[in-house]
Amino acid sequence: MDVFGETIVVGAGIGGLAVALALRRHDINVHVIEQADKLLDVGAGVQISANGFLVLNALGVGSACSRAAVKAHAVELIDHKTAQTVCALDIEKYNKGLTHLMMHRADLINILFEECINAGVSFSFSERVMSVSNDTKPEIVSSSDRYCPEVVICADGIHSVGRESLFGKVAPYFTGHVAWRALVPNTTDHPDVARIYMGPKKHVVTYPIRSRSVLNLVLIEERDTWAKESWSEQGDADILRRSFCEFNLGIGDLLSKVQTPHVWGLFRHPVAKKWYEGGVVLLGDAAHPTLPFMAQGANLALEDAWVLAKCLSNTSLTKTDLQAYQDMRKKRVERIISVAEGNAWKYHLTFPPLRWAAHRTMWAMSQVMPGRMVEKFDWIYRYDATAET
């Protein structure tokens, strides 16, 4: 039996890697597990938002991911058909002092990586945990090993062992969308925004990433029916550019260049009634899943990580201690879930006159008062979880 310090951490994705190197910073001994072989340049791009580069930035790291991204200057929503601008909201104007970044979610996770590798974290790779369980003391049953520390932080993402293990399985529920997602190469000089082209039943997303030479692209649509829920599931370009022939007008020379798309249902998970279990305890995607439409998963896993890093940093841990880190964040993370499930319709309105009076409206508030617009929300962008713990 190996027990590596006080803490396990179980996954090394944003929020494991982020809550490792708070705990660090705390002089908590932190051992993080892995099942894949090694960290890999994997997945797409990830938007983070002001609440969750000031995390980033507290944890040391703001530097390294400013210059690694692209700054976000505003979200422009377009028309499918025309591709003419309904309204652009000018983030860098009106959310001034605040920090909006582009980046490929691989170029994060080896920042943050790196940063725990110098502040003394452990790691084992190509580990896969197979159960979690909390009888007198936290234990976890892996492929290769078996560990009693004193505390086990489940950030495994949406099929996480340790929730299952702990409070059961509660089946998810599919949303009618699928997403896609691809990287092209960026030709077609897109600004530092990023872009929303909304169209009947579905919507894309472009930003531009890796210093501008390669272009993020998110495609939503609305389906009957789906079977698999992967973030690895390998789509057919062709199908993709069947699926989303009528936006040929605006983003048409992209989708040409789209070869390898992924592919993957979007379902619904709820969050957590309880997040931890004597010493176990859920982080992110683990506790509280949320559908893209807000781009708030990462940023919400990083928030996460501060919180629940400063609440066991008290020298002996109690029951205190992890409630009050469900009871600061449960209602925010609620909040900001329930708008992203409210966000989708309003890109994908299929009634030709309500869509026409639905821009028309949008484009008359960007005009009258576009500071509005975008300060409605604050309340997302200008949380500070540094300053609340």
Ligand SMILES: Cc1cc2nc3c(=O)[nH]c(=O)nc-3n(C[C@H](O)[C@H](O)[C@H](O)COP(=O)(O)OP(=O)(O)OC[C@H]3O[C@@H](n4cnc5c(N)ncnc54)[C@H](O)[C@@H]3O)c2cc1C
Given for the second form:
Amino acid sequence: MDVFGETIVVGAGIGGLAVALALRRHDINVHVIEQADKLLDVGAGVQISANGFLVLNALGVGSACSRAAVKAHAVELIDHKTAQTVCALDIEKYNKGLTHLMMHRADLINILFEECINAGVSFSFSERVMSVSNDTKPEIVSSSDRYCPEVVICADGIHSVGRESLFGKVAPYFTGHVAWRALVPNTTDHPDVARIYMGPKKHVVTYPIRSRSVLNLVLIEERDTWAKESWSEQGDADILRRSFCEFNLGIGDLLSKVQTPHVWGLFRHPVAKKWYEGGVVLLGDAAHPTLPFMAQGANLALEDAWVLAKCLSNTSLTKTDLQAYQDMRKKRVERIISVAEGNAWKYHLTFPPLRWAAHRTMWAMSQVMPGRMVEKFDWIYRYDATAET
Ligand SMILES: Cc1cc2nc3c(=O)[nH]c(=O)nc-3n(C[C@H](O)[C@H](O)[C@H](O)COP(=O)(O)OP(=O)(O)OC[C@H]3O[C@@H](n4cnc5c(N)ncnc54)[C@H](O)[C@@H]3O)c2cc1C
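Would you mind generating the form predicted in complex with this ligand now that we have the form predicted on its own?
Up next: the whole complex, starting with the chain shown before.
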């Protein structure tokens, strides 16, 4: 049996790496166990909104992330058929001083990983955690070892073994949405904005990443048939093209360039009722899987990481510290998740007169009070977890 210092993090995703780095900033020894054999160039685009960026900045990787990302000036809502802008939310103008980045998930992972190595975090790869328990003390059984650290942070994503070991299996339900994602070479003049094309029962999000050389596409459709909840499931490009053939993306035939899309079913998992047991604690998607309609999954994991590290930096950890972490995070997370859930139907209106009226209302509001359209999300984007703690 090995003992790895004080803290073991399960999972080297955005949440796991960020919390490991944050703990090292408090001089706490950390070891990370990751099931993959290395951090591959997998995934696609991820949006880091201002609330997530504030954490990255406080961790000392803000500049590296800004260099690797494209800075978003606005979010544009667009009609799927005419490709006409319904309204543009000018985040640069109305969120003055805040940074919203669009980047490849793998670039963010690499930046965090390198900084973890520089800060002295140790890693095991190709090691899968099989169970986590907390009978008298935290204990991990993995594919190759058994550990008894002081604290276990389960940052092991939507199918968290930690959450299941502690609190039993949850039964997520299929939301009736399937999301495709694809990267295509960018040969267009797509501006530095996130575009959302709204159509009946479907919407498409496009934005540039990697110095604008690549366009990230996320295509969401309502469907009765189930799709696997996995980030690595490949889909059929022809089915995707048929499904979205009525979309006019306005800047060339982007869909014809899609070669190997990925497809995943969107499932609703309840937010964990309790986020810790003894010295075992959940973070990121392990505690609160988040639908992608507000692009907040990675940002919430970053906020969790900062707050949890701060609570654990208390030299004599008590239950109260982990309760404080849960108290600081749970309500906010639940509120954002419920806003995200409500967004899909607004994009997907089917009845043409209703869609027309909704789009006209959005257009009118963006003309009359453009600042208000951005400011109503201040509680999400202007939130600073690093100041809060
Ligand atoms: C491969 C992959 C690709 C993704 N691509 C995108 C994307 O393109 N765009 C986007 O917005 N979001 C993407 N996400 C999701 C997004 O990163 C998360 O929703 C968000 O960042 C919260 O991250 P997290 O750290 O909580 O969980 P995750 O990012 O899911 O990380 C969990 C980590 O734990 C590891 N792990 C899981 N189980 C075990 C175990 N039993 N033992 C050891 N290790 C384990 C996983 O391999 C993974 O590295 C992706 C996630 C993954 C895993």
